[in-house]
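One chain follows as structure tokens, the form predicted on its own.
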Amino acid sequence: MTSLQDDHPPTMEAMRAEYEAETSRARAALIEHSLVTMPEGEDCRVVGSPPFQRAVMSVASYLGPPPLTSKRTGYFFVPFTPDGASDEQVTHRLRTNARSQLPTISVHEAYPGHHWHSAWLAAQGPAHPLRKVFRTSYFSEGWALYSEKLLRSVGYYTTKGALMGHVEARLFRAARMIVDTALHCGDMTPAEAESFMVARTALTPGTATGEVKRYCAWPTQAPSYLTGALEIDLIRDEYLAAGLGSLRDFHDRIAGSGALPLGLARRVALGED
């Protein structure tokens, strides 16, 4: 991964443009393979992250449409560095968004990850308004990480580098589980957590610093990605084994229920609620 990170966009704006192109490719793959139903009027805008977010959010993120409206425009925030960042800090950020990593990140943030999920939920009409407002990251982030693996199953990662980037992204989420738990149980200091992330994942030192700040400020969120993805895998297996519908039907049903705790999402998917 260190070698692959030598191939990265040359500037922040170039990184944003390459993410935008990759997002369009991911959307086309969903349609080609009939993996989900596309809601009418959805629009994912790929923009630089807002200045207030840049010091504490060192990886890509997403902001969806307001939950109680019919709007279906969302924003994929590309992780720009803070104003005044040194050349070294900018290089660290670009390397952590290398071309081998752009495909799986775009799938996670946009199609069929966060953006498709938010737009599809907005298209479901007025039923269950609480489900449009309340959400747990164990579903929403689990769904986005599940989406990365789903696109792998249809051959979306077309180069060895992109496949390696996908696998490393999953390893990164496993490392988050360890570090978040250790930090909040007092078993790691922030400095030790940063060293762990650099040693065990493809994060550069500057990005690892931003990540650990996030874990300190937002306890228990970081483990939600892999925990949720594994649970959604199990629910899908139950759904398909019971002959309740196609893979596309499963995705539409479980994602359309909101971002429920996984036990409740399972009941909805299997027709128990």
The other form holds:
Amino acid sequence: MTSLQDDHPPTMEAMRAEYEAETSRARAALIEHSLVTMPEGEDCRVVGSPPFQRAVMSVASYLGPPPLTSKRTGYFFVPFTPDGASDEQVTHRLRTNARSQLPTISVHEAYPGHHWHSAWLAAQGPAHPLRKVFRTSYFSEGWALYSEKLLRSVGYYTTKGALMGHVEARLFRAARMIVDTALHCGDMTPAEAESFMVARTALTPGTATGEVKRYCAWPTQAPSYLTGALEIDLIRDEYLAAGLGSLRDFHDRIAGSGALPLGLARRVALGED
Amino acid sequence: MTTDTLASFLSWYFDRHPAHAAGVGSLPHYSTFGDFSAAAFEQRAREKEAWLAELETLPRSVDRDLAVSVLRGASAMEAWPGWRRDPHEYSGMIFFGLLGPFLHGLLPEAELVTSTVAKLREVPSVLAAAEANLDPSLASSLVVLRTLGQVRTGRSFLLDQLPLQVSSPELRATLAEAAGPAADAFDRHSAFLEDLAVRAGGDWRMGEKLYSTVLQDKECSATGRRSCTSAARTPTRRWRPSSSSWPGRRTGARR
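Right, and the form predicted in complex with the partner chain of this protein, after the form predicted on its own?
First the chain shown before, then all remaining chains and molecules of the complex.
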């Protein structure tokens, strides 16, 4: 991955433009393979992260449409560096958004990751408003990581580099599980966590520093990605084995249920109202 | 009965957490951040316990169980309250609470500016509440310094970037004028956090007991499987920084 990261967009704005192009490609793939139902009027805008967020977020993020309304526009925030960042810090950030990594990250943030999920949930009727208000990252991030693997199954990652970027992204989430639990249970210091992330993932030292601070400040969130994705895999197996519908039906059903705690998501997927 | 009770719970929740309500599109909650005094936090905690006791008597359903998981998670976190130790609880809500309505575009510009001006007027009192509530014995310097980097962007966000969310020069001027006292409050808050970071002696570590409780009671909510809790907990007990034999495969969630 280190050598693949030499090939990255040259500037922050170029990074945003390349994410925008990749997001369009992910949307087209989603439609081509009929993996989900597209909600009417959805729109994912790819923009630089708000300046106030740049100091606390080193990676891409997303803000969804307000789910109790008819709006379906969401925002994919590309992780710009804070104002005043050094050339080295900018390079670190661009290297952790290398061209080999843009496909899997775009799938995660947009289609069918956070944006599709949020727009689809907003398009559900008014019967269960609580499910539009209360969310857990164990489902929402689990769904987005599940999405990354789902797109691999239809051949979305067309180069060896993109496939490596996809696999590395999964490894990154596994590393987060180790680091978050170890940090908060007193088995690892922040410095050790940074070293671990640099050694075991494609994070540059600068991005690893920001990431570890995030884990320290936000316990239990970092393990939610892989934990949720693995659980959704299992629920899918149960759904399909029981003959409850097609793969597309499963996606529509479980993602339309909200971002429920995983046990509740399973109950809805398997038939409970 | 259950549906009515859950609707009442949601209505109560929105009134007590207007920033969250506005974020999901509740227009009646667009003009205020809410009450961030210690008394209000403590009152909300008592009311949440009362709601939990009431909802636990209802027949099980997905919606009822969702509400119970939210309340149990909040109850568990009362042992380590974010509003006493994490300044991001205040500043993050302010930043997104001001920008979000413009991104969502649920109201015409003039109405958005009216509601935003009302919230800008609350910024000094919200940050003053934060300064009164944050406890140096609970806050950690690591967490405080992380938020400090964000708070330092407050002035430029309020005066330079927020007004650009509207197209009318008059409305931009209205926003910029209303943002002045809020920007001053952010400057004062930056100085406060710089000092707090020096005095803070709390631990950012959640600890295994609370970590496990949050996973079991809130995030996973009775999966009936080991995946959620075991995935998060097992590596902790086996990882040692000096170990050269830590294999990634041992992180499998199904172990």
